[in-house]
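Read the single chain below, which is given as structure tokens and is the form predicted alone.
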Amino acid sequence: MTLTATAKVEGPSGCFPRAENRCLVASNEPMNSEYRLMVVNAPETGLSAYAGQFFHLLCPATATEQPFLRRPMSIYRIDRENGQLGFLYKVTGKGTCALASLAPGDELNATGPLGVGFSIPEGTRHVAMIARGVGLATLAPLARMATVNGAKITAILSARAPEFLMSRDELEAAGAAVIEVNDVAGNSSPQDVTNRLRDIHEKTPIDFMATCGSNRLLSLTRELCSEWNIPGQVAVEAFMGCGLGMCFACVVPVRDAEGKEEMKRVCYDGPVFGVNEVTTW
């Protein structure tokens, strides 16, 4: 079947497309009891994404399933050499158990890519990245973007227990150097990740942040980019309609820089967003 995309438009900033992307799966493995990564053959405009950026996929009806809205879905692998896109998602309801269900070759329909997503300063030298569960989808591709502008990446992934830690080979092959915590070693406490990162700091300093997947991973990274005075980035989730800006459905509270409360859609002003706007999510 040939790769196809429809209905072509310009995203929010203008410079990058948004399609209906007919994508061929190639993969729909499990990566452990929870998680699976699903790989597809993309055509062009799908491959047009980057990192922070997602995709709303339309989810295959079964026996026992039948979604009726679209599942956003971050981008976790960008392979534009093999012309493949990388989805990892938790199994949790109607939506991605249907997603489960696709096998080689089945068609996905995957609108995007959508909203906007990290930017990495210019000069920047030393990029550390903090993700937990399945926030370590969004963080990935970044760590490709980082190696890509000459940075040094620093990964620290958390989880609830050894098993649910993903993504070291994937990370790694980016050139990331990976510290895994988790909660039944007792080492993933916000302070445990705090005095961590100053250690690392302090070795080699570190001057852009990332986030994606915990309230308090995201406290306690606008806490160290506002004490090293240093930019930072948080990918936000949330629960969407359309996907595409319309029906705001997926509204987030957010301060501008003199404080000013506004909201901000998730999947159009989003869903990166700098450290000192979101406030939770």
Contents of the next structure:
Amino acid sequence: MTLTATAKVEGPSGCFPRAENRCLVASNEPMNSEYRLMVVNAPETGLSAYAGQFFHLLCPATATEQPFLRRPMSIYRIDRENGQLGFLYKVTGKGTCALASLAPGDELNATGPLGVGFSIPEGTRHVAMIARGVGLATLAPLARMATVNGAKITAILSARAPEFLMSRDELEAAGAAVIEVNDVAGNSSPQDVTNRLRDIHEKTPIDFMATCGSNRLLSLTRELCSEWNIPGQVAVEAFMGCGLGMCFACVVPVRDAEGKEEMKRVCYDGPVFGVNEVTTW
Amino acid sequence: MVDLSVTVGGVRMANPIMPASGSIAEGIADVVDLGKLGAIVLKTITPDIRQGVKPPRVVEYTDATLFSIGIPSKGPDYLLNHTVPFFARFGPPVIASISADTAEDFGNLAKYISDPRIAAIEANISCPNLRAHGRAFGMDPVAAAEVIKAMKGNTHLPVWAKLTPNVGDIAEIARAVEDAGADAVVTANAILGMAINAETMMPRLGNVVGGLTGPAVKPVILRMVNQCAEAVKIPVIGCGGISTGEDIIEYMLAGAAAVQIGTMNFVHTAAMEQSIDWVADYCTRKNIARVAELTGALQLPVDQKSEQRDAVAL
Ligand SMILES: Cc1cc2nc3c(=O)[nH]c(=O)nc-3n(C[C@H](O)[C@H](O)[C@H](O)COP(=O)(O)O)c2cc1C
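Next up, the form predicted together with the partner chain. The previous block was the form predicted alone.
Below, the chain from earlier opens the complete complex, with every other chain and molecule after it.
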């Protein structure tokens, strides 16, 4: 039996906040030479996701690959109106290679939503998000989260070259002011980005920052947050075993306010941490 | 109605299916109805607080994983004040798991955590014995027995000995822990392995060696369960590579009284719940009134009955 993308998908079991969501692939298309966007019809539990959370995806077997473990994938789009989730991913290894083989109508088994995502403090007026690489995907749903909270949002999107800049439309539709920078144009250095942010802050003070996808961007975010005395968060990526905080494979050192380090699970204690808590994204 | 209940090593369970130590944590309660399980086995704790080993901590194969985690532990007080109350509310008996550097420390820790909310204590004897230059307790029948004796002398709770498969003669270890008073054996922990990255010329695990687990190990551990079951009278709990109800039946036929599912919980959170249903259906289909009847019910053709199943000619 071939399932159609419009077929009814299985609902969540009981009142469990996370589930093995059996989603149906609606589309799975290349966005550029590196990234693909997969849109799936998801059951209700899956749609309860918020910015910074992720799903643990069961990768299908292909002729050449049979990934055993699931692959964590941050959420790019949460479209509750249409009952859809979007994943923007770069085909890098055997897991993402297998995901790229999914066609409309195929089932995608997605456990989630998982992890602790972004939390914009109450009363925040102006959010600045600074993203590069896969961070462009992870931070995209933050724009809607900010506007729903009544905050203005400025998004700085950074990439190696202009063709790798993604999600401008997505962000603008959510009400973000978008600034694109790239290495080819030569306006993406940490110094350039810092200067831009200072200008923006001067006009409309930034009171919350979020970043993902680059250690250099994380450093400058941390510095500006401490200079302006505002909170900042970063979404961390890691190879995971279980996604549910059970196997302790995806740990990173996390510093508390006193500077004491503890190994914490990216999948369960994160993936979003304070910019002062972690040294790498 | 099939009777799925079993009594294993002093613990009565609604069915023979439980998670393996270290394969679940609080997060699973968001996805799985823990009330349906036969028992809830907790991750090993040590007397001290530990952070675990250096990452990377996992390597993936087609149907197996090589993990090296190093038992991160928040210690016994956290277990009693947080972990046990969290899991006890679901109903099934809660089994604690402990590890320590010396046999005496195993005994002291068993005493410290002897609490009415805990139904049994599993001894993880795959860890290094500091008095034997870091060799695992479970690799030596004398050291393994000492751990069990120390625990039995310090707690009224049933003690399950979780054996390491990294030995030549697992039946010998099973006999030693039975003689020392163990109420059950769990066969087994992970198979020691190593992974190297040819490009970087470095180990793939921060800890260099790890434990191989998942479906690929099933034939090896199934054989060991069979050997243990023939060697001891106490119940044997099968653990290694189980992912389906069918695997569970195989383990029970080989001699297991109950089973534990580990790695599969990471891939399919529904594995335990689904396999309970599968086992019930199997029993109905086979006209088996009590699941316990399956234990050791392996049918050997007459001419294949051999006293010596620890040798094979290829
Ligand atoms: C990530 C991970 C953590 C584990 N932690 C423990 C532990 O704390 N104590 C223990 O006795 N066994 C531990 N084990 C071993 C399992 O309990 C089990 O014996 C082993 O994984 C074999 O079963 P499986 O093939 O079903 O995974 C761990 C295994 C894995 C994969």
